[in-house]
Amino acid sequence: MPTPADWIDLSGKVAHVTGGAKGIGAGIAKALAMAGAQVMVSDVNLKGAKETANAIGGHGMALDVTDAAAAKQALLDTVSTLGRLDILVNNAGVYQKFGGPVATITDKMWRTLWSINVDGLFYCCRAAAEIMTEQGQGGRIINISSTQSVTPGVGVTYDGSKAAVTQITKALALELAPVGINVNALAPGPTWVNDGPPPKTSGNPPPPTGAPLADSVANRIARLPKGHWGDPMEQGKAAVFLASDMSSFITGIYLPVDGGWLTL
């Protein structure tokens, strides 16, 4: 009989990380790994994405999500270089330099960000649904969506994008879900991926700044219940449970791990 410790175990799992060079894409593929499944980690960044494999154990290739044939392939390479595919986390995407009013947000801008963050994650599903469906065993497919796509704070861009990635979610979890493949959309909260300490919670919000974005996500992260920034591991945690047998009964959800930001 199986126990929760098989219930876990990623051992024989083959996975596809986008965005995987740093940060959160980087502790997911690290806690994948760990886990036991053999990690392929893709990124713009190609030394970076080597970086992360080499140090997991896994392989790294270079990918811009934007490029329709490109997704498609990686995931072929996947397939030919580790024999299937059964797991894929799309976290490639963009933030930064990317929000503001929208009075400031320019076409190249809002092109720039939904191309990555919501086409590009199109077109990796697109291509890993056909290639589980292929093999006849299932998968997960596990798109990060973020917090702010319930409340607001970056942008209309950024939050826009990442409520288009929830509700992507939910509709391919509906369409796949007859041929055993389990889409679920993680939802990071202040999540520390920069080098150093991250600033501490004070538990009280700052004063404001008469910016209402800037002055939502301070607030928010001042307060937050946890007391603390998060890190990548605690999301690539959270991603191991939405790729294992522990979820095999959960399809089109949308987990926050947030550190109770969503409460506030």
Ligand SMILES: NC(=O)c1ccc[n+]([C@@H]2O[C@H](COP(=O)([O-])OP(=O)(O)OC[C@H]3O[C@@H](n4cnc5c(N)ncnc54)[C@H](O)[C@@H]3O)[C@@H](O)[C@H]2O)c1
Given for the second form:
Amino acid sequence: MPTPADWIDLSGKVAHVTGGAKGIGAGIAKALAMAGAQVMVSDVNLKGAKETANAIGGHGMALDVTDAAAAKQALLDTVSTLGRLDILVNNAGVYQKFGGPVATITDKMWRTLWSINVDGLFYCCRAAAEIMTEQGQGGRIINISSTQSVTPGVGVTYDGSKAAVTQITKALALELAPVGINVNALAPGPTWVNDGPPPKTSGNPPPPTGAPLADSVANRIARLPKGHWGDPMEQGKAAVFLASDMSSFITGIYLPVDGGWLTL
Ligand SMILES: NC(=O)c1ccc[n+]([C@@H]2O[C@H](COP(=O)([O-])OP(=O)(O)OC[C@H]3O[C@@H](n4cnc5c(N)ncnc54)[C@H](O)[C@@H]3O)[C@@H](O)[C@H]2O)c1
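What I would like now is the form predicted together with this ligand, since the data block earlier showed the form predicted on its own; can you produce it?
Whole complex next, starting from this chain.
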């Protein structure tokens, strides 16, 4: 009879993680590999993808997710290199430089961010759904959303794109459940992906009443209940859960991994 250790074991599974050169994607790729999966790491930054892959005994490749044909080819190449595709993690995403007051957001800023965060994610979902359906053994798609999907604060471009990711996830979960493909959204809260130690947070609980409805991102980070920024590996642990048999009956959910952000 399988044990919890068997449920979490990803041995024999093949995963593809987009945007895995650094940050959360690198943490997720590492966690999946530690759980036994063979991992293909892709990124627009090929050198970084290879560095992540080398560190975890995986494979690295170049992929700009905004190129629909390249996204499909990257997943087909994963199958030809590693034999199959069981898990797709759509992590590639951008947020810096695209925020600000709505009047300052240019058409180019809007389109650039949406082409990565939404179009690219869709291209990879579409290709993975086709491959996994043909394989006939189900699969897992994990879309990296954000707490900004429900609590705006970075700006219309990013916040809107992550709300789209969450709803695309639910729609796909409904469509793909009959063929055994679970599709879930993992929503990181503040996760430190830059060099050096993260800034200190107070961890002071928010006032029970009277808090302003629209709180700034900086204020929320300062009051984050867990009292510290998240680490990419904390996102990785949640990704292993969603990729494994531990979550066999879970599809279409939005899983915040946020240190209590959504309680604020
Ligand atoms: N760090 C956080 O606090 C946080 C919070 C919520 C959600 N997220 C989400 O997590 C994901 C990863 O963010 P991160 O903080 O690790 O960012 P990051 O900037 O550290 O890493 C993002 C990676 O995506 C790659 N990338 C960018 N454009 C790409 C493209 N067109 N094709 C392929 N790869 C591309 C980059 O080269 C980079 O390696 C994003 O979807 C982001 O929106 C992050």
